[in-house]
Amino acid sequence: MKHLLIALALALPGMAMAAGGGGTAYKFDPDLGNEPSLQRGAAAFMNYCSGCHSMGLLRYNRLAADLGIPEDLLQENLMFTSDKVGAQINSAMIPASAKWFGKQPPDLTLTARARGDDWVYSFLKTFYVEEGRPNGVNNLTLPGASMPHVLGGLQGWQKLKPAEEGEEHAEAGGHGASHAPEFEVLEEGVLSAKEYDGLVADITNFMVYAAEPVKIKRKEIGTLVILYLMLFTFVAYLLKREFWKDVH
């Protein structure tokens, strides 16, 4: 049993790195307390991502309750695949249409936990034009991805600058969080670079929330538990002093 625990302890760091997605181009710091960001991220996801991808482990009414979205606004602006607020967030794509991509686009509910928030943020920022690809683009974070750049009109179109001598690109494991890739802008998008970064941050923030909706409440409860334990420890100490004050 002891050897098993030691083996698990040694394996956990590697498992955590694998779940985080390995070498990502950009770092991202989620802010689950930023409700406006989560609301904007939910709207962007529903408008640009839910046509192909589902979030089957999350329901519309849970999303609305957690993010402070009134039910009428939810139904009017965010519900495209169901008219029931208790329904799961399913993709609008019918299975027959998935052949365009080679297979059914994956459910994204747990992607931020499985891949890591840095990975999601980097993926949305590192599409680049590449001739010969089915959709005309490739992705530095997930090389060979069959997904088109659905946010290309907003970000614009860019190509990857050739690697310097002695360097390798992310698909070969060269670019890490400390070395952001370099792109050359081919065509400007509707959004400025700063605005697009904000949009990607909102979507990533929302996906981090979706992967573990209870996380915010869990942290709040954890704080209360710690405060309770501190108070209980103080009271227990006072009781101990009172019970033992006459013992010599």
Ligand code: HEC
Contents of the next structure:
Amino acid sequence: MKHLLIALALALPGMAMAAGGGGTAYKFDPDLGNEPSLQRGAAAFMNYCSGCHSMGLLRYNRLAADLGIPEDLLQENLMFTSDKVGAQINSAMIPASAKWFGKQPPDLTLTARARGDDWVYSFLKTFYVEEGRPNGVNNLTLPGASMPHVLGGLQGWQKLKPAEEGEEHAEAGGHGASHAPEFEVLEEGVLSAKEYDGLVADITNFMVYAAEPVKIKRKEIGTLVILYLMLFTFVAYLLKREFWKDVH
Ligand code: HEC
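Same protein, the form predicted in complex with heme C (HEC) this time rather than the form predicted alone?
Let us now look at the entire complex, which starts with that chain.
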């Protein structure tokens, strides 16, 4: 119960922010029908994020079944924190080492729903170098975030451009500004800007899936129901014609 209350308390400001809308730097359109993107997102999550973050409400075998990943590939390539396919996706981090960050890395199963997909996408794109910060970076979407920029080598390193006369930066949760923030590249990353956007899109897509795994199925069922209704309407129409044909 206590955990539930804490989780609620943590999630509420995020929901308010997501509901408020317009506060994030970038927009993101999830595509749960894109299985390769979800698979790449899962792989990236396991490689770059599961060292610190868990997805405690999702099990490996559920993920494999939903995303069309054969179990042997799953075990070889995606399972770093457990060897049981029925296990939840826990983080590799022991709680004590979380103290380095001043903050326990939160479980990310529901984050895409609590914060919103735009928020997650923007968060991963808006780390910038700032001197004096414990990790050397700050984040425009979550100011003062204690997460290091773990994808910095891939994205490269950027800093905020000083605001121009009369113009304010798009701050998270701020003034509904959804124009892209101005960054200045300090050091190129291994990926091009476009490739990095693709990686972040895959990770966000995967997190959207994880926050509501039934969504994929629901869409499939929805399509079947509509098809069935169309077919049924046609049959009913034929039947009606048959019944009434001698009346007139
Ligand atoms: C070195 C440990 C570490 C790694 C690796 C890491 N994170 Fe984090 N992350 C953190 C910490 C610590 C926080 C808490 C930040 C805060 O609230 O100040 C955090 C916060 C977040 C949040 C914000 C959650 C919220 O609702 O406030 C998101 C989203 C996130 N991480 C995503 C990711 C993704 C995606 C990856 C992989 C690409 C990743 N993290 C890798 C440590 C890490």
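Each form is matched to the other, and the largest set of C-alpha atoms that superpose within 1.5 Å is called the rigid core. Predicted, not measured: the structure shown is a model, and the values here were computed from it. Positions refer to the first chain, counted from 1.
May I ask you to confirm whether K161 and G222 belong to one rigid part between the two forms?
Answer is no, each lies in a different rigid part.
Work out from C-alpha fits how many degrees the smaller rigid part twists against the larger between the two forms, would you?
About the larger part, the smaller one turns by 17 degrees.
Keeping the rigid core fixed, what distance in angstrom separates the two C-alpha positions of Y237 between the two forms?
With the rigid core fitted, the alpha carbon of Y237 is displaced 8.4 Å between the two forms.
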